[in-house]
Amino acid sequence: MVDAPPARRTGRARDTAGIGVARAVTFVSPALVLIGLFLVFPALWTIYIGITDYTLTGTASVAPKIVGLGNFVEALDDALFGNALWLTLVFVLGSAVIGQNFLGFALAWLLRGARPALRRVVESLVLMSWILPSVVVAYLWIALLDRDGGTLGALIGSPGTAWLVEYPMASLVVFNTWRGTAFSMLLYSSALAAVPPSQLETARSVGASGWQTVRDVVFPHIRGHVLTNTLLISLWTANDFGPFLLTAGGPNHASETLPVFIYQQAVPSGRLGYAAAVSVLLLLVNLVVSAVYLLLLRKRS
């Protein structure tokens, strides 16, 4: 019996499903078309607009001119862009990396041994804040933090405090922590279920405190989940437009994160080319964060 050529043997070895290359390409082509249509093409179009002086109205909206890296240079020299970048960093660190991470893990850890009924009630309440429409959530928080008739002012006995005006970023951090904790709670609940109970029982029997148990027993098992959760919630928060619904970037740009800054430049100001360039810079920041995550994950492996 004559052996098949090496190239053919290699091809068969890689075709583990046995359906053939042509049929495999046919199966994945709809997904590739959707990815190209809704992800690759918009990204390339944004990059193109970012190197033009495209505007919402006027002659540049009909016949935009290529300006090269002019928009990118202007953005890096723009004090408002620097302010938006810093506020985005504060927003991500405060509400995602610290807020949602710690609160989500704390809820998952405390609910492990809770009664099923209590656990379902708490999880339902936390999930409700995540699945409600953004407009509804924003309205509820405006009603809570309103200066004249806000619920928070009435509860703590300090009516007349304009929380969204006097403490805009602190309000947004608390708001986004409350809004997005559900995802972290669900992910950590699933991760904690994979921790061997025997190791937890051993730590308890030797007198380890709760923090020692988390540090020495739990964290080594869920380190990958922590990295994954931190990456996802950081990217979601960095691109979140929710702050606009509460403060619209005010007062005086004090809560203008990058997504809000991009909107302000694109729609009210009509500078679509400049806004697209800032969007590309935000995309690059997201790619850097993702690369750091992959590097940490590789080191862990």
Second form
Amino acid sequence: MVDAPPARRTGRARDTAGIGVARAVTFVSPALVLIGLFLVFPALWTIYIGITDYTLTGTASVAPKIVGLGNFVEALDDALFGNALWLTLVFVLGSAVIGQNFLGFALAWLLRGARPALRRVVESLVLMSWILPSVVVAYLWIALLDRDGGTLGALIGSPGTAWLVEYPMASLVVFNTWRGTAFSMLLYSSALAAVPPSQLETARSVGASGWQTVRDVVFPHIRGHVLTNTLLISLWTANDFGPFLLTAGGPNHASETLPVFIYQQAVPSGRLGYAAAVSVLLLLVNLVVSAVYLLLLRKRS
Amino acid sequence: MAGIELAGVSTVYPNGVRAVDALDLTVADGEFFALLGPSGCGKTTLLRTIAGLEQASSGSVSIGGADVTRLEPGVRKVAMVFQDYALFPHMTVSENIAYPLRVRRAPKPERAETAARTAAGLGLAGLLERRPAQLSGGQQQRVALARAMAMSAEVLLLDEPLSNLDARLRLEARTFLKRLQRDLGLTTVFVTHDQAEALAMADRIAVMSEGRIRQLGSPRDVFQRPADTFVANFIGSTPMNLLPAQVRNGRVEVAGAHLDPGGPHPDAPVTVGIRPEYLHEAPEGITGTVSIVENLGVTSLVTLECPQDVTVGLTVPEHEEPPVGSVLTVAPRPGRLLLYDSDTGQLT
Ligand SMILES: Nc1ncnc2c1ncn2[C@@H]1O[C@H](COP(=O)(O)OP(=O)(O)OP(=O)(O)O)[C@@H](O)[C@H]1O
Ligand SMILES: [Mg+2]
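Hand over the structure of the form predicted in complex with its partner chain; the form predicted on its own is what we had up.
Shown next: the complete complex, the earlier chain at its head.
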């Protein structure tokens, strides 16, 4: 046996930055206070409200009672909650996992070899849809999809189609794909830049098709980026309140994703306790999704 | 099998750089051909133009008699090995080698069989299940070669395949590559900026500069009779002596000495080219004072300070180095003195 080097007792008080533990704590404390105030406290508060029958008006608004898991049990039984969960899934799969992901990758892949001028124009256009404020964008889309005098109706010569009423989920999926593709495009652009050109050219010189090149050469290099991107856009989309601005969840709950459902329960219906419980359920869904992605990421790397 | 023919090929990059300039070149079937030249002279571009990775802006490229100027790289039957080997890091050695077959959708057993056979031929038999990151530089180079061979292409293009290897391994790989090429009889174009490598391996050499071929010939030709002062400067492990001189009455006046031009020559100002290896001590010739002695291994390079501010280098065998400060008279071996036009730099 070789003697192990004397183990240095570093433990908790390890001072890697070399500025003294007291000073380090002082430096991070403002951030910790802010995080506690605006993130941790509201989350805990939501969980607390979720186990009460708190409402906006009436006796329960003055003296809410603890009802335990009652709200959660009710939600799992509520057909509207099930509907919202399902629509959220459709929204996330359609507009984020498939829409933004594929469109973003396709744009990045096609723009790779394009002339710099063309590339800049397309990138600016795509970015524009991302940085515009939601309210502005929603108004533009309502103008585009309106039944009478809508731009789309005029363009394809089908006036009288109320897109947001007749195809609310499809409209939302297209809208959110358009709205969020910029992030995926930018992320994939920089990921693609890290694929060694000689490997792409090797594939090309052995006669690999575009699809074979993506599958065999590009994808293995950017797998981590794909997972990270999919995780981020999935979470953002699941929690996105944008649909409310376009359809307000209607018609008749046909486009009521979970954030819209929560809002409808909390404000118009005034059932704060129930809405908080559903928020907690949404949080749990987010956690599960994140855990699955992280597991995948760890497994392949 | 297939030779390569380039006729008036120019390759211009989008930014206007004319990297290959109206170049004519014929590489015979089965020939081992080296492209040699300083950095940025267009060697890689020329190779990529043959492979089809760059499109010739004008002129035509033929392989095996068929015009391939407008064809995609994948159908040209050309295999290219890149300087960084471009092995796919996520595939095993076996999968890397068999990748050209996978692209063609060959069945799995055939792929494994081809990979195993090719690998065995290149001394990679035990490494089939490893990843490229678990291989040495020399092994990676052989995997890249094996993958190129698995394409069963007729033309092999190598872009500085040895430059990532250390000096010792490079010598081994040189011999190995040369034997492999001879056994397979593949038409091979080999890019290098190491002139020793080109001299040692190639059947013929093209020396390039600024997108054009300055000289094309056997290693012996290029070494012994560089066509101009550029090539003379570039070829040789020790730089050639290029001295200002004057031909007068059939004699070359250089650095205060009168040498025999080795043939009739009109009176004119010239540049004299003599390789350090071809100079030796003589009773008559250029006289100078030894200023520096550099050890090159078996030989030493001696620098002489001669009249008219001329310095002359010559090599002497080990243990025969003259002391610094001594005076030496040297003359070229008969027939080894080259005269270049002092204006155009062309061999006269
Ligand atoms: N993609 C490109 N776009 C524009 N110009 C380029 C490009 N690639 C190379 N060039 C230019 O073309 C010329 C020839 O380059 P090339 O890579 O063929 O040189 P090389 O002889 O292979 O040099 P080295 O020995 O350094 O590899 C250089 O002037 C270079 O700057
Ligand atoms: Mg090069």
